[in-house]
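Next up: a single chain in structure tokens, the form predicted on its own.
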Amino acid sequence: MSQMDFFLSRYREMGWKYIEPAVKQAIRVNIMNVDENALLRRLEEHGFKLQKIPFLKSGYWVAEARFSIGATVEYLLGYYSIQEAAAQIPASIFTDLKNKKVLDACAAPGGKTVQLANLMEGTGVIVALDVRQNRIKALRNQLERCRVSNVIVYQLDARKASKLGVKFDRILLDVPCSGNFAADKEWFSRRTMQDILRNSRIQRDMLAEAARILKDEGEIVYSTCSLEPEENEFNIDWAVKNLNLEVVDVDTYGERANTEIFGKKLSSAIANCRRIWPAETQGFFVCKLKKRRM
């Protein structure tokens, strides 16, 4: 059995059955920098056609173009963020940013630091990590070229964020992941089941620090942009039943995750998590956590 075969029959025993996916190119206006209807004006002017994407405030399919939609001068003012429309879901969904203390515990390439700003109207702060320098430089270009002024950002491994000494309302934890076919098209020749069970047992230790520097009413977003349960549902799972936290469920696109996989019984909090197949946008999985009450 080849690698694509052996993943396509996961996901059919998922209840998925592959299609190609046409992924659209997406962009989300930077609101705190300009009007959205004026900006949306002068992109068309320039030759750009636009569709909203339905399940997104501020975000846009790049339904035509006549040339690269990162080569305007509104995208070097910071007028808006080249985004894929799944990753644009995450920051989304927590309950209420403004004038909160923020973890972005994986911030690089800066996409979601840059929605999370202007979720927060430039209110409270939001302290923005990665572990690699060269990752720390796209990071550091893309909050200067938005005009995000209240993000401190520190070269950190998120495993070890606790170290700040500081707790958090907010943790966006979009954690690194072994990805999708959708956004490469060499994944089925390039990922084994060895990769998968590496990135979940970092995954899970993201997770358990991110627990410990939780205030007690605060929340969790987790995200990958992978397709298997091992770095999505049974993480998620094991947080439920080992980090005192639980799934809240939220009103996102997707459809809700399932709580039997391989003929593994989740529980069923699970259900409030979304998985997303890859289909016009590329595949991921996002849900919400917030601790238990004792």
The other form holds:
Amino acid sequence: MSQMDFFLSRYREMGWKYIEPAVKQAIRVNIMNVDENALLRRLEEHGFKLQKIPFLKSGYWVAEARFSIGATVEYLLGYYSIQEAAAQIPASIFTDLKNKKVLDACAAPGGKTVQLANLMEGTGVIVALDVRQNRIKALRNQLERCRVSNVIVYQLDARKASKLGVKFDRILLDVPCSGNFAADKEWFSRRTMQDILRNSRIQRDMLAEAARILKDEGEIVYSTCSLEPEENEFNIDWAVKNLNLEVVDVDTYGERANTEIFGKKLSSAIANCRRIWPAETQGFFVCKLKKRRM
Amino acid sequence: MNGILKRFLGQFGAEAFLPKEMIIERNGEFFLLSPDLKEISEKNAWWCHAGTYLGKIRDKRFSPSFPLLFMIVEKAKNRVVVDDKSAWLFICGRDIFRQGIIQAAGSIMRGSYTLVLNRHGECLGFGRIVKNLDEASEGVVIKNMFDLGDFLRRENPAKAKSLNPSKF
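Let me have the form predicted in complex with its partner chain next, following on from the form predicted on its own.
Then the entire complex follows, led off by the chain already shown.
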């Protein structure tokens, strides 16, 4: 059995039949820097045709473009970010971000950090971590271009975030993952189950560290662009059973996650997670966890 | 406020308006912090970016960030507004020709520094005036010192080629 057949058979077992994805390019308006309608008019004048993404507040698909959407003066002015539609979901499902202390645990290249800053309307504090120097450079460029003023950046592994000695109200855990075939044409030949299990262990360590530094009743949003249950449902099932966290239902795009996968019965709360199979968006998994009061 | 930063702002006729107690210099880079950020930055002093990045010292000169230029747009006396074609060429790294200037304010004398704005009043960067604007009738009058296209050039030089001067 080829790697591709192996993975596709797993997806079939989870109830998804392969269709060729047609992932659309998307942007998100940085509403702190520009009036949304004024920006849309300007982009239309440049010949871009934009289509509102129904499940996002300030997200648009680029339906038609005469040149790169990343080569406009409006982009350079930080009026919008190029951010895939599914990737815009995690930051949008937090409750009440204003004036909060927020950790963006795996922040680079910073698309979601800027989105958080917009949702917070520049209030509160975002602590952004990334482990790699070159990725921090990209993060800093993004913060500068989008004129974000409430972020502090540390070069730090998310598994060591308690080193900061800070308790957070909200934590975004957009963890490093195995990715998916919709975003990488070579994915099937590149990935093995060993990669997935290794990533899963790292992700559990990140979840455990996040639970330690989260305030009571604080929220973690966990997301991956992986389709593999070992990095998604199984990790969240483990977190619910071991980390004093509960899965909160969210009203967003995607289908409810299965509570029985490959013969393994999971907590019924896993149905509150959202799984997005590749189509107009890339593949994605997202859920919101809340820390129970001790 | 640090002298070099103050001198830079003075070149544009911008008043020193930044609260000096909230500016932190680190390894030649300057940041403007909110009180909340300052608290965390003092607790964990090994951060690599905090608040609004203002710019850095490069070759003994102050090299501003774009957030700083945007912050001084309202305060700066020296500014020129350019037409669409010149605006696009400027962010492609080109200099400004006299014919492209729609409006000029503040010092228009050779050697002065001036902000370059598009017709929407948005700052695209800054330049040094190389010919008195009231005397020159053609040719390059403002040398490009720093422009928005820098974001693409520093991130991905190949991608920066999409800033094609021939678009106009």
